[in-house]
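Encoded as structure tokens, the following chain is the form predicted alone, with no partner shown.
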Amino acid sequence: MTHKVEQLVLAALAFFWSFLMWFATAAFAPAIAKTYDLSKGDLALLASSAIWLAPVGRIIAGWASDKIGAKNVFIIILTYSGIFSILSSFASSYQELFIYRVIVATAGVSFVVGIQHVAQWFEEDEIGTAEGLYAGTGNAGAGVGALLLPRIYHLNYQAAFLHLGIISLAIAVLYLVRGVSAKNKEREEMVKRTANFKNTIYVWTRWAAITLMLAYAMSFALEIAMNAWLSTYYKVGFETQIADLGYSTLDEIQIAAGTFGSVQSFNASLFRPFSGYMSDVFQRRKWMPYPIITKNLPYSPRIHWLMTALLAITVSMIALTIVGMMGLLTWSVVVLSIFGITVSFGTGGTFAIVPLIFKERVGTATGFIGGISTAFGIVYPLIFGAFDNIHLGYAVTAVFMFIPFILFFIFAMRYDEHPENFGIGSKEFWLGEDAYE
């Protein structure tokens, strides 16, 4: 008999491998940068590359996991994505490889299937922890990636990607035989409802949504341009100190930077199932130290977890530039490991809320929100690699970003009663009669 608890494991498992076969790209860096002589632009652009199809891949796979079901859905990304990790591996250009590498990348909008999948099997009392499970466990996979693949693979990138893909396929076809898309016939059904054109539109335009949205760009997008990104950070913003500590060979030093930028993706992994449970927890006992966000709503105290979550990223933002530009070896690992609590704050947090205020519009919602949010992953390392200095892009992202970001949460999350019906233009201006469904 299939149970929830089979489902959350199921979700998680497909969303680890897609996402280890997402920034397997990032893991290998050094040794793709050496094998066409890439410079640091083109790294940087390589890093963002992986984040280029995310935004509308999400959107549809969010809309689609309403329409035919999140079991469908993961079975149609994980066999093509694994496909072309495959196709990959035997790439014979640099050209070839990065267009591979970018379908493969795309393995990553397998994150909204997932939320959608889990929200159809769990209740509004244990959703922030269950969220956070499915979640935390697959964002895992990038951290297992920069710090496994490089020991596993050293710098055969070929294998590492032949492998992936066919683990992929094989994640696909468990899928088909032990996936379920809902609980039960009545939830698949009210979702698939509302999967159309005016809903959509209808999700796209509430200031709670897109606040969201930029809630989630200041955590999971930030997350994943980190992974793409700290693997260069570290080779380049601290190639004395890491010299210093022994690291000589090419391999030795890929070895070395993907292990300290590991250490954001873990953490941020670890401890996303703890973000989605002290969610529950700020909800059981009605924690809202905030008096300029709202305390009336049933779900308030998920809001100011949140609050809480955004604050926190953008101060270890500032801390991360300070002890990089001291050449702190060191204290921006500590900082990062910081950084990367502080991050899984906001993920686990901004998914504990979005299942609550949009339930008939589940994969609608989590499509915009998880989708355009991404992004802004694309911006972040071409701003980290911008600056002469390559420690100042955190403090500036932090300051002339996330600030305004917050100032905007505090806009949408004041209104006391359904925050969803707020926006642009009314809810039956953009659902007609549908709105008193």
Contents of the next structure:
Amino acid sequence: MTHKVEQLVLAALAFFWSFLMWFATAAFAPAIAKTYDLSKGDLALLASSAIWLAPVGRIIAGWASDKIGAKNVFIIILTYSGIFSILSSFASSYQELFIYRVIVATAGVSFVVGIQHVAQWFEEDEIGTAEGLYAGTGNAGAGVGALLLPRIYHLNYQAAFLHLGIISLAIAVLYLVRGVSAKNKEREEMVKRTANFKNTIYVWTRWAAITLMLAYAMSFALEIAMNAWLSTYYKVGFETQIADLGYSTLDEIQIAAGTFGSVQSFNASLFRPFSGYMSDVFQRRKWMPYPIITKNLPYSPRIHWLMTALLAITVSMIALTIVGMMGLLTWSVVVLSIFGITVSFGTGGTFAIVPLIFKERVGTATGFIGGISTAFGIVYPLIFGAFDNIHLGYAVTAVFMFIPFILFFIFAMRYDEHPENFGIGSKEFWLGEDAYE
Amino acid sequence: MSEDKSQDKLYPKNSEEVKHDGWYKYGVMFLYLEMAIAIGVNIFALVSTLTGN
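What would you give as the form predicted in complex with its partner chain, now that the form predicted alone is on the page?
Let us now look at the entire complex, which starts with that chain.
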């Protein structure tokens, strides 16, 4: 016998540990750079490599969760990533370490597995809170990594990778013993039936799915890119200010940079459930401030909340560049803190809408939105590291990527009825007879 | 008034108006605890930027 709360705790624990392993590389970036004498460009590449396999991996993981059950997929992910984390602690060259850590980073695909697992156990009226607890708690693994790992292990990243890998294997055994994929057989069979190629293509071609994917790229992909990037950013961008504060050794600088960067990660993950609450407040009070977005859908206020989040993310990115260029370390951390909250508004706001627009294809839509969007997490650190002035990348990204994304959001969310019916090709074209089922 | 009624029809009941299982209130309490932890980390990081400790 098991209880849904036990399954929620299991999923959150497995996801938390996956994220911790994923971003352990970033937490030790300065130590790794020192060991192998890496340049700023090398560090940017290492940061982006953490996300390389996530887009395809998440799509496969989402599909596999439907086909073989979330329990089995979680066991597989925790086992192989644990083994490669252990191997990475014994790496004898940077190339070897790089390959192992890219494989360990694929543990991040577990996000969609847990979303599916929780959805298989909780009812519609409690799913928001359940998913919020799962995603928020699990995502916090990245912040915990940035804050605690350098303090516990200092420059000894090898020991950290070894211990993280061993505990991952232990959690895999726990999942094997206590995990149950779905509340009942009917639920398990239903998702097996709906996961097919026709429905996948249909979802991928909807304007609504594409714009929600871009909204998630502006929020979650940015969050994970920043997790991997911020330690480097503060170390390089505020070198003088950090030295003035008395942080002189590499160990101390690594801890300081990790601490400053961790506010983003903690806020982005731990305020995420609050975003779901705000979506509820918008819905309850019927707040719809934007005249150019539909006001006639049953969930229109939630769309307006997400629009607010997207605007706030864009503004805070520009502010981050401004305070950085002025060399204001404290203000940079304050803005970064606000930025983290706006990011949580975007992540929570997006997944408060996805199940409502794609009621009949939630798994497929989640795989697409959560998977493809992650590819943007590869691009952001490369942009941030591309300018001589390390502060400039945030504003450039906001102006040349985020503003066009918001314009597309306005275009896709202007329909007063069934926005999911609009896209490249009609519903009938992609689904044939199934369109009328 | 009639407009309000049609609005109520359009917007389904909020989750707060639904009766939840016993676990739910503890779940919401945990969400607040998480936010408190986040605020604590923010304060700690800001103090670090000011004092160097």
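Numbering follows the first chain given and starts at 1. Throughout, rigid core stands for the largest set of C-alpha atoms superposing within 1.5 Å between the two forms. Being a predicted model, the structure only gives us computed values, none of them experimental.
Asker: I want to check V118: does it shift between these two forms by 2 Å or more at the Cα, with the core superposed?
Answerer: For V118, whose C-alpha is compared between these two forms after core superposition, the shift is 2 Å or more.
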